[in-house]
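Only one chain is given next, in structure tokens, and it is the form predicted alone.
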Amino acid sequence: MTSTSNVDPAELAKFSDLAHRWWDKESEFRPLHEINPLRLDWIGQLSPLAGKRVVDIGCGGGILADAMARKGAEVLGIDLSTKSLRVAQLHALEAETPNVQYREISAESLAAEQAAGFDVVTCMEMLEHVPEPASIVRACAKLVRPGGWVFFSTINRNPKSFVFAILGAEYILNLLPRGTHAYAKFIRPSELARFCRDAKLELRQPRGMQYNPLTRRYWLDDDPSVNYLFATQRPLNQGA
């Protein structure tokens, strides 16, 4: 079953053709690239990867879910992208990428099928582009194990991340397409943190992310005023 109910049609259109250039890194997806081994480390520093089995919501062209694999997880990417799921799963071929797996499902669906079924949950960059983003949350609590980690990033709704995220990103420096994103469907981290208290997720680091374009650098820090990350962990004590 693969329910779309959770889904903007425009935002999978909008991905969806651009699809193909996933893989180029001077795309309009070099940003994720970039930034790519950033989240790779913050993940692996605090769940090591190897052995583990994990699932990344919204994968897209499977930037991360192949570095997760690469890294000795068995990972399995989920997208309602049709287009963006055939690009992940041929770059994976073409890369002989091990371990990983695509599925056109959405993760309220996974969740009822695969509840507890994962050691680590990634869902980045993915948030901000649902109708509902507390679904995607609950099901990412629903999709863990009891001790295993649940992993966000997502941009915060204020009016320092309409100028960097919007009219600097999209308009100014051209990082990103316009429209990429609406700035109404950002989401406050104390938004994203009550979102993860119902889902009875623990919040265990919280981290903002930012970008220097002169010198095309991204670090790790305690602002969270534009883009951040959140690190859950859903209790040993609660069954699945």
Second form
Amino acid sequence: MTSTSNVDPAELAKFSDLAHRWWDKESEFRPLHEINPLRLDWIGQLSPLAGKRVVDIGCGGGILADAMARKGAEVLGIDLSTKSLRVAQLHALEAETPNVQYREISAESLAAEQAAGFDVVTCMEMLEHVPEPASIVRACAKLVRPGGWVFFSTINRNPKSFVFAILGAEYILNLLPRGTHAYAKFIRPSELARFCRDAKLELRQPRGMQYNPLTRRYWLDDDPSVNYLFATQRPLNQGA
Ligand code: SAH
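Target state, the form predicted together with S-adenosyl-L-homocysteine; input state, the form predicted alone:
Next comes the full complex, this chain leading.
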């Protein structure tokens, strides 16, 4: 039986309703397309992707999963939005992306099925959409092999992130549809660090991600005040 309790149906509906636009680079998903090379490079620098078994949790239309497969990884993308998965699959067929598969299964269920089955786990822009992010972090820790890497990205919770990620992105710049993000579900780096610690993942590299609306450029730096990423690793010599 697939466990799907750690999911908010309204969140899935938001992504399913837009699913046909995942690969339209001028659509609501433009920001994800624009940040994709940045996160892909960062992941690849810490854990070169060629030949790796990778699972992408909350893969949506497959923007990152597809790119990692093109770098030579064998990628499984999972999500609970049926329509998004169908779009991801179709894209892989049309673009003839090698070595990418998509499955509708929760992170928790896949972890029960394939513990330590992956060299790399990615979970980007997804934790802020689930009722219990700590449970996803635990599942990621279980999915990765000892010595393997788990990469997260999400949004900080403070007055600045409210202004930039909600007011700015959804109401002023119209980068994202209104209602994409709920402030209360944003996650402070200290909270994500605690989830990781509790799951026995070691934080190797926290990064901040910035956006300049005038130049429409994104870049990574050390300021995690709005968008940020965590590179974590499961220790090699961990008992369980
Ligand atoms: N990771 C992708 C997509 C981010 S959008 C990227 O960065 O390009 C957030 C995605 O999380 C959506 O596709 C949504 O369907 C998915 N999602 C939301 N709740 C989920 C859950 N409980 N389990 C799996 N996926 C979920």
